[in-house]
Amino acid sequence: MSEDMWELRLYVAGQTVKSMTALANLKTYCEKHLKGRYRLEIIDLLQHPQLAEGDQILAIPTLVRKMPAPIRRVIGDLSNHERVLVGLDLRSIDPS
């Protein structure tokens, strides 16, 4: 895994549920996995609905990987720790 700095979004719609727990889980997943190599930026569509269409969001919560390039994303509350690593190109999923 690169060394590089990680620059990701959280798009959310205020202090809803699945907000704060894709937050809670994203952070964990942060400081597991990019501890001291990540920006992490919330984006509240509540407050900035102007700003979902630059990052073509549709669904929220989304996490938007900016950096390293190419742009993924991932929907949802992130409790599915698989998706997340490999939505985000953490890791790869084991064929097993």
Given for the second form:
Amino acid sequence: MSEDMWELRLYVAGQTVKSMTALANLKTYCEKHLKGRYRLEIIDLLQHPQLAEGDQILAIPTLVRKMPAPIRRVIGDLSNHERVLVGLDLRSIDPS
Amino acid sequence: MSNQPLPRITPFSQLPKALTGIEGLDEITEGGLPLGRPTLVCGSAGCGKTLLGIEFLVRGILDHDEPGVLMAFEETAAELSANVASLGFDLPQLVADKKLRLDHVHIDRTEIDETGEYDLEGLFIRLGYAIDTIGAKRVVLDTIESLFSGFSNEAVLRSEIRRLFRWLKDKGVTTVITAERGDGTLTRQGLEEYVSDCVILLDNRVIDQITTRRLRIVKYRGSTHGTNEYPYIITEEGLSVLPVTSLKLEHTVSDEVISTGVPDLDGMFRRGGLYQGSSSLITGTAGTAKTTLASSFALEACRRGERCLFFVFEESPAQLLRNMATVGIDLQPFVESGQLRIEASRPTLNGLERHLVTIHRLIGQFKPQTVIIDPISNLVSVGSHSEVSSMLTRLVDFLKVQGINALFTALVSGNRAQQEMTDEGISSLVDTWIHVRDLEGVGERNRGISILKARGMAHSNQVREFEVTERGIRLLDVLVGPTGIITGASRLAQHIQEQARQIANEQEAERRDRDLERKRRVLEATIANLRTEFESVEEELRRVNSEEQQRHSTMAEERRQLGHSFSDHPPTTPNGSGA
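Switching from the form predicted on its own: structure of the form predicted together with the partner chain?
Okay, now the whole complex, with that chain kicking things off.
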């Protein structure tokens, strides 16, 4: 059960165009591939700058897959579908 | 990110600077790195870039109470702490005191998938947060070029890095950015394009199997700076840069005169010694008592109550003490009282720069009024000619500026003595140059001393023979023979000859005296004879005279009587008929 549960964390810095695009794209993927099996946390670093160090955030936006292990990181506004799927290793879960 | 006023504005018109606290670097940069601006430090591997950065931060915290942030892209905080712990930098303690923040930025290409547009705002936020939480004034980014290995979109990276430097400037933090040296460029990624205020180049060179590290300020906008390549080394106390020469020749001079420790030698100088705070050089071939002369100088300095630092490159301190005690130079009590410090090391133990730094450091610690280096010529074995020369220049300069009496000895090989020292260039640096040499002749060697130069003082032009006796060094009087100056056994021969001559002279004089006496006596005897003779003649004459007179008076009497008789009765005798 827990293996199927995805924990995703999206780091943004304010309401920038890139952040909004990334969030919109992410929601699309999740609804399409992981419906009901994911938890999404959005962290605005402008409000919580101390969190940047923990997850080694450099680029904004960054999507971190906390679960399932291993931790994976995807940066950018998630507009490149192929890369997002490869980066998050989504295909293996849902080979449709 | 708004334009904040710079935290510290210095009143003078010069560019405000932040002291690095790194030995020597502040002198070359004339006051430190540009305040509130980024400085690029580039160099190849093993140059000490990271160390420079860390020292900049630590000294800032300890000396100027300016908190700092270290953003490390290559090493973790624990690794960094361990690396610099040997230098006495306690990073974890500084972190605990909230004076320092270490932030390790981990970059791994395999963990990063780029899926579209991004920027590095996360880095800005991290750095900004770190700066704000401790109120940092100094930031070190080590090595920001690592970003290029993590991100493939170079265009974004470059614009972001440009933005980062702008942002750091606006924040008013003094930043040091380290970068790896590139091929033909200062940095691999051409970072120098973005950092235009101050660029420092570190270089690690191996010449003749000896590594020398050099530092050069490539540019420093808005400020003058030393432009040469300055050797630097990494010591137990961090980085140490050595300005090749002090930039000015402005040291004050003393009019006081100090003794060389050899009274007779003092006498060869018009003012009776060396100027205080001057540098002197004793050159000579092997075994001409250079060290003994130097030790006399040391002893004299100690007797004056000065502290004296004695560097020996040939003997151990114990050996020196023993050897000098045999010639009546007893340094032991001063070593025990702490007035004299003897530092012995092999010249080949260290590179030239390290020797110089050691000397500098010991002088800084011990604060001597007199420094002796015996011999400087041994240092030639660890460096090239020009390096030795530049090192000695620096050393002599340093000592002069400090007003320290300096004495160097140098071993020179026989006939090329003067030329060699001129090659090394030290002869032009020192104020007094004393040369000791062998005077060989009639089957023996003697030692001669002469003064080749003495700035600002008249001096004897004689080559004086000297002896190393049980009571130190003694100069002998000049003895000029028919073929020049006489030394050693010839001196003795000359002495005996002179004695013989003197005795002969005395005898001759006595003989003459006796002769005279004899003549006088003979003369006197003759005079007495003559006088006796004269007396007898005189007596004879007187006798003849009186007889004559008598006869006269007798005849007159007779004539009178005769006349009487005529008047009484006519003369009867035929005798009186004619009258």
